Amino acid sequence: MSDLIRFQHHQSAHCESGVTSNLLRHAGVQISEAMSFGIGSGIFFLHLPWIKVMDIPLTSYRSFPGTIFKKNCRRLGIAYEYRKFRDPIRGARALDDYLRAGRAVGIQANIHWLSYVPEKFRFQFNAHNLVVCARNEDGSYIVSDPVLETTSICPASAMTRARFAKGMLAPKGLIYFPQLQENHTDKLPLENAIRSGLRETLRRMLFSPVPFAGVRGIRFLAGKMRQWPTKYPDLAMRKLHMANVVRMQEEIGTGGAGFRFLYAAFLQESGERLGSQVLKDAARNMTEAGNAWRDFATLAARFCKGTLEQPFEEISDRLLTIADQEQAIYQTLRRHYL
């Protein structure tokens, strides 16, 4: 339990960036969630109509799960452990071995099976991240889930089921954590890591070779929405598709506005760290883009509730305006950091 006492739980806006920040802090690196999100190039946009999640096209506002943690470690020059398991028994044994050694570890799990999460917030999603801090004498686990206010208790059976759930983005018992010697924490290349994270984000958002990703992806979704009245004659199906886009933005995209507010905080903190007015101005503009995403979500929600008539051109136009806003931000940053 001594390791649990030393592990400080911090509530976060997003699970993976929160776990990354908390694990790095535990290892001696004082880094905010926003900074870990930006260094890990967490912001993105992707719309894939041909890939279905629960029979609804995939829309994502962030990078692929797992990449935020790994890119933080690589860009900061921190060694890390990252293990997956085929056998649930071996995976459970490995988790217990790390905990007995006093190691707090990050894991990936299906939030639906985490019994400590309020039932109304549980759904089939395999890419939820949390920290396991210790194991109790009764076999249950003490966990630091960054989207909750305090630590929680998770029964062993629920933990194993969540860690080895099947389906898209199956966690496969993933365990990960950074390895760092305390006397190295003051030598980390934070400023270079900030620039590396910025450059990758700019390349992905501005220069995607495919039409369904980056800024092009936002415009791609806008075009697809205009087709929904013809493609989905059933009003309930159109509402379901619209609700999913907003859900991915405001619930899965925790922190709101598809992570745009979180990325704005990264730009502001980076501007202060690097003494860059360009980054500070970009932070303000990204906050405005986040507000525009929120306005889009409000309009979409009105359609889903039946209080907005003939919405698709108006909602689509909102997305096109957002794409223009974000492109202008990235283009400005490109001139200085790419």
Contents of the next structure:
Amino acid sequence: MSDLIRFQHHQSAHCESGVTSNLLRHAGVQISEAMSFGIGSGIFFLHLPWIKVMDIPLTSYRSFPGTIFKKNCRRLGIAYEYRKFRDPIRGARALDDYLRAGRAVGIQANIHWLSYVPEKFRFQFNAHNLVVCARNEDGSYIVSDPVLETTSICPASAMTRARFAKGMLAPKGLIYFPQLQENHTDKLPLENAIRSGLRETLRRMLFSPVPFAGVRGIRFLAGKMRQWPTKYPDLAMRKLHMANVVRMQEEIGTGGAGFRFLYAAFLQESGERLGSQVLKDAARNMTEAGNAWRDFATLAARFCKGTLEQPFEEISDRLLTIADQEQAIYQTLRRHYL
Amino acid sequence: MKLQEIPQDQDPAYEGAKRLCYAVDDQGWIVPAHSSGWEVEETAKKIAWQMIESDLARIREAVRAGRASVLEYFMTARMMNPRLLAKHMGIFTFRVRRHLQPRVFAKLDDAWIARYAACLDIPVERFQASRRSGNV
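The form predicted together with its partner chain, contrasted with the form predicted alone above:
Next comes the full complex, and the chain you just saw is listed first.
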């Protein structure tokens, strides 16, 4: 049964944009990971001190999980299927039906239960995305996990557990795929899609109505960080909080610098596509901002290692600089695209 | 970040795999490229794991001393808290909290143990053996 689908696996930096681009490419729409990330308005910043993930405030460099695929389809005018299930048995059966019909599908899963993922990455995180390509004779699944180099094998029990894990952002057995005929040749409104993606990002980063999101969110984190020494008198606690910010930026499938390099790639590709020097310049500046994020992470890691004594003023000043840097980029773009 | 500057720090947590990141090549194009790990990421990840491991070590001791239940150990090993475990079990959080108390846990019947074991994906025999010996 496994030769029914010849799914082309491309490794990507981020799971959601990777799955979106892999599924669309499988359907004959040539779209890179960076492109799908930008069209899906994947970049963001958010710091919510009162929402705890494993007892640590939530910091995020990305938009809300699960939105990239839908936004891509909507902005490109592609019909799509998006199904959730209440009953694990019916959900598993639906997955098998799609696979039997020769269709590769995207799913949302809890990464903790995916046994093929290296152990140290298996946290309780419900919004991991991957493509299921086919089912083997022995019941296991062939999956294309976009953050890994090759396709992997996932046992059926792990699959069901991962798809029906509970908690924050529970996947509820989500199955999704674009409904396109293979070798689809219609011209897609790519340029409009780029503009829509860009506009939403600009609006969200520049004009957040709340202080904890967008560029304001970066400044908000800088302010909160200044309070950490008094708020968390325990050094281990402070290190844990700092490490979490760095992890969200570098570890969790971000392509480096909290998605900023990935977004720069989108800006550059769009600049070529639209023949816009403004976008190309923005790509260069976004790379610079990414470098600044990496310097920030290096400093934070030095604190975590204990080779830097009282870094909070210095580190939060860095964040403020980055916020200014990003704001300048978005404001230039805004003059041309909003 | 230039292509040549991509860190290749051989993070053991990658288990030999490489991850994709984006960097600038000689012509100024931003292209995907492989990295075998970055020390900064490794440090941050280590801190998170040290926390989990020290929690587990503390609970393991408490289980031995009879101050915590085996259930608490297995729950923590799955990186769950009572609320999340309760959601998976389909029962109220306060019941899980109650079951976590060593005295209540000792009185749970085999059916409960089987349910918890299935929920946490731990072999029932191992669960029962740990429960009897008080060792995890």
